[in-house]
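The chain below stands alone and is given as C-alpha cells, in the form predicted on its own.
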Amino acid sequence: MNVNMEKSAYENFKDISQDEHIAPGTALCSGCGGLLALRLALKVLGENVVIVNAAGCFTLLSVYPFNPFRSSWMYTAMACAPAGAQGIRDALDILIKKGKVKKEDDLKVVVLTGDGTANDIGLQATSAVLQRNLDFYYLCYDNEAYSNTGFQMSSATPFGSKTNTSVPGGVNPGGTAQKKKDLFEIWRAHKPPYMATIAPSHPVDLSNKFKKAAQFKGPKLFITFAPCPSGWSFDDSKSVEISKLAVQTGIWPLKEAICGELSHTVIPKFKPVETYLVAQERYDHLFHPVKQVDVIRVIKEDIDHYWQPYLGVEPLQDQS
C-alpha cells in the first residue's frame, strides 16, 4: 500500500485545537481518563462523525433528552456495535453514489466501545467487520473491567488486581489470576491497515496517532488506556499522573502498527512498576499485610517479556 506519510502535524500542546466537539458535564464519573481520551480525539477527527456507541460506560454520554455531541450518535447493543456501523457506512456509500449525499458532507463512522465488548461480548461481530475491511475508525477505551455494572473483572483486567468478582482473599490471595488479553494483536492478525495505542496523558502522541490513520482507508484501531477512578480506587484528580505512569513504567506501551508493520512511538524510562500499583487501591493487597513479592515479581517479568525484543536482553525493571 503506497501511503504518503505527512510529517508529524502536531509538535506541542500549542498545535491542539481549541475546539470542543463534546459538552462539559455528561453523568460519566468526574476524572474518567477514557473521556478525555475521546475529547481529544473528536478534536482530531472534527464534527463530521457519526459514533456507533456500544453500550458500556460511555452509554451514559447521551440520557434522553440529553446529548453532549456535536456530531451524529448511534446506541447499540453491546455485541453489534460494529455490525451498525458496517450499516451507516453501506449507506452513506449508497447515498453519496446516488448524488443523495455531497462527498464532502461524508461522515466518519465510529465504533465507541469499552474493553468488555472489545475484548469478549463484541469480538465476533469486530472480527466479521475486519474480514470485510469495514472503513471506519474503531475506539476501545480501555479500563480494564465492566466498570457500569459494578466493576467486574473482563478479559482486559491485569493479572494481580483486584475488582468485585476477583476479590484477594483465602486460596487467591493475589486477586486475578488470569492474564490480561492481547487485543491489539488480535486486531493485527487480521491485518488491518492502522493501529495504535493511546493514553489521555500524551495528548500529542494521541492526536498524530488520529492524523496519520486518516491517510488510510479500512478498519483503523485505536485502544485508549482509561484510568477510572472510581473501579482503580484513587483520586479523581490523579488520572493523567495514573496515565503517566502507566506509560512510564512501560505497562502500557504506546505504539501503533502501520498495515502490520509495528513501532513505538514512546520509549519509557521504565521506573519501578510499584509506582505505578501502588498509586491505586486495586493493587493495595500486594503490598498489605504482607508485600507479594511473587505477584510483583510475575508482573515486572511481564513487562521485560513484552519489551526486551525490542530493546534488548537486560532486565528492565528490577526483579527483587
Contents of the next structure:
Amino acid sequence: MNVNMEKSAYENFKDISQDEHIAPGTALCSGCGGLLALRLALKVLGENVVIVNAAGCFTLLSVYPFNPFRSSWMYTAMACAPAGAQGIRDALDILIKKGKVKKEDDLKVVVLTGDGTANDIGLQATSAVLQRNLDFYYLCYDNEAYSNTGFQMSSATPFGSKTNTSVPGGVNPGGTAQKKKDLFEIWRAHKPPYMATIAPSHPVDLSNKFKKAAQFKGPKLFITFAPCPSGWSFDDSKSVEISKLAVQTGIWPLKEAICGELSHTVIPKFKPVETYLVAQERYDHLFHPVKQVDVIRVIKEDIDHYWQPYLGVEPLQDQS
Amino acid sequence: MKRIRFHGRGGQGMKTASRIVGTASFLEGYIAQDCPVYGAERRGAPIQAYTRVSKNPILERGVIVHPDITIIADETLLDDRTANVFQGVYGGTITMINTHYSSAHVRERFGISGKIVTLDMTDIVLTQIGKPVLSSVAAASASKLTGMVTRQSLKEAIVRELFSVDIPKEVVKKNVEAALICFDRTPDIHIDHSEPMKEDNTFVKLEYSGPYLGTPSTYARGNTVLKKTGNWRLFKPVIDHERCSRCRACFVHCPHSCISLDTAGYPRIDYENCKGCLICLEECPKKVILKKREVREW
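Instead of the form predicted on its own shown above, give the structure for the form predicted in complex with the partner chain, please.
Up next: the whole complex, starting with the chain shown before.
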C-alpha cells in the first residue's frame, strides 16, 4: 500500500485549525479528555460530517433542545451505531447516484462510541461493518469504564484499577482482576485500511493520523485515550497531564496499522508506571494502606510484554 | 414531618448530604427517607436530593414540591430556570444559600417568601478540606435547621456515610471539622408557620402523543452556547497577556472550545462558557495563566 503523506503534515500547534466544530456549553464534565480528542479530530475532519453517536457519555453532547455541532448528529442505541452508519452511508450513496445530492456535498460518516459500546455491547455490529468494508470513521473514546452511568467496569477497564463494580477489598484487594481487552488487535484481525490509537495530549500525532486516514476508502478506526476526571478521580486540570503520563510510561501505545501492518508513532520514554498510577485515585488501593507490589509488578510486566517484541530490549519498566 | 430539599451541581455532594441528614435523624430515633434526582450523571449539571424526617412512618414518596428547608449549595443555580430552586417555597420554608451575600440581599433580589439564611460554605470547605465538596457542610446546615439533630449524631452520620464511600480517614476528619463549624454558624431558627404544606398526591394522567414528540430533532447549529456553562466555574483562569508567548498550548488543549485566538494570535477565554477545568493553566509552559476564586455579583 502506497501511503503519501502530503507535504503539509501537522508539525506543531500552529498547524492546528482555529475553526471550532463543537460549540462550548455541552453538558459533558469539566476537563473531559474524550471531548478534547473529539474536538481535535473534528478540526481535521471538518464540517461535512454526520456523527452517529452510540449511547454513552457523549449522549450528553446533545441534550434536547441543545446541540453543539455545526454538522449533523444522530443518536443510536449502544449496540447499533455501525449499523446506523451503514444506513446513512448507503442513503448518501444512493442519493448521489440519483443526482439528488451533489458529489461535493457528500458527508463523512463518523461513528462515536465509548469503550463499553466498542468493546462489549457494539462489538459484533462493528465486526460486521468491518467485514462489509463500509467507508466510514469510527472513534472510540476509551475512558476505561461505563463512566456515564456511574463508573461500572467494562471489558476495557485495566487490571488493578478500581471501578464501582470492581471495588478493591476482601478476596480481591487488587480491584479489577481481569485484563483490559485488546480491542485494537480484535479490529486489526479484520485488516481494515486504516486504524490508530491516539491521545488528547498528543494533538499533532492525532491530527496527522486523521489526515492520513482520509486517503483510504473503507473503515478508518480510532481509539482515543480519554482521561475521565470524575471516574478516575483526579483534578479536572490534570486530564492532559495524565494522558501524557500514559504515553510516556508505555501503558497507552500510540500506533497505527495500515491494512493490518502495525507501526508505532511515538516511542515512549518508559517512565516508571507508578508515576501514572499514583496520579489517579482509582489506583489508590495499590499504594495505601500497603503497597500491593504483586499487582504493580503484573502491570509492569504487561507493559514489557507488549513492547519487547517491537523494541527487542531488556525490561523497560524499572522492576524495583 | 420535615421535608428538606437540596440543590447543587453534580460533584458537589448533595446526594451524600441528603444521606447524612437521613442517617443523623435516624440516629436521633426518627424515621428518615432520602433520594437524589438527576438526569444522566455528570459533574456540573444541576441536581436535587431530598430528605424526609418524621416521628411517624413516612408514606410520601418522590420529589419534594413544598420543602420546609431548602439548601441551595451553589448560588449560580439561583438564576438557572431549569434548576427552579424556589419552586414550591412557602411562608414556612427556611432557605439556606451558600453565598457571601446577606439574606437581605437575597430577599431584595428574588423576593421569595419564608426565612432566608446565608452562609459562605465554600469558604469553609476550601479552608478546612481544601476541596469544594459540600456534602458534609450542607448536611450540617440542614441538620441544624431541622432542630431535630444534635452535633453528636451529625458527627457519627458523617463518619458512617463517608466511610461507606471509601473516603480516607484523614479526609473524613476534616469533613467533620468543617461540618461542625457550619453547624455552629447556622442560626438556630425555627419555622413560625406551624402548618406545613401538604404534598399533592394526585396522579397526573398523561395522554398518548405521537412518535415525533418522543424523537425530537434540533435544527439550530451549535446552540449549546446559550447554556452559559461558565456558571459551573469555581476558579477562573486569567491569562497574563503581557507575558504570554502565543505558543497556543492553552488554545489547543481546551476541551470545551472556550479559548480562541485574537487577530494578534493571543488567546482569549470565553468566560460565559468556560467551566473552569484549568487544563490551560496546567499546560501553559510559561505559567502565565493564574487562577482566581470566582466571586460572583448578583
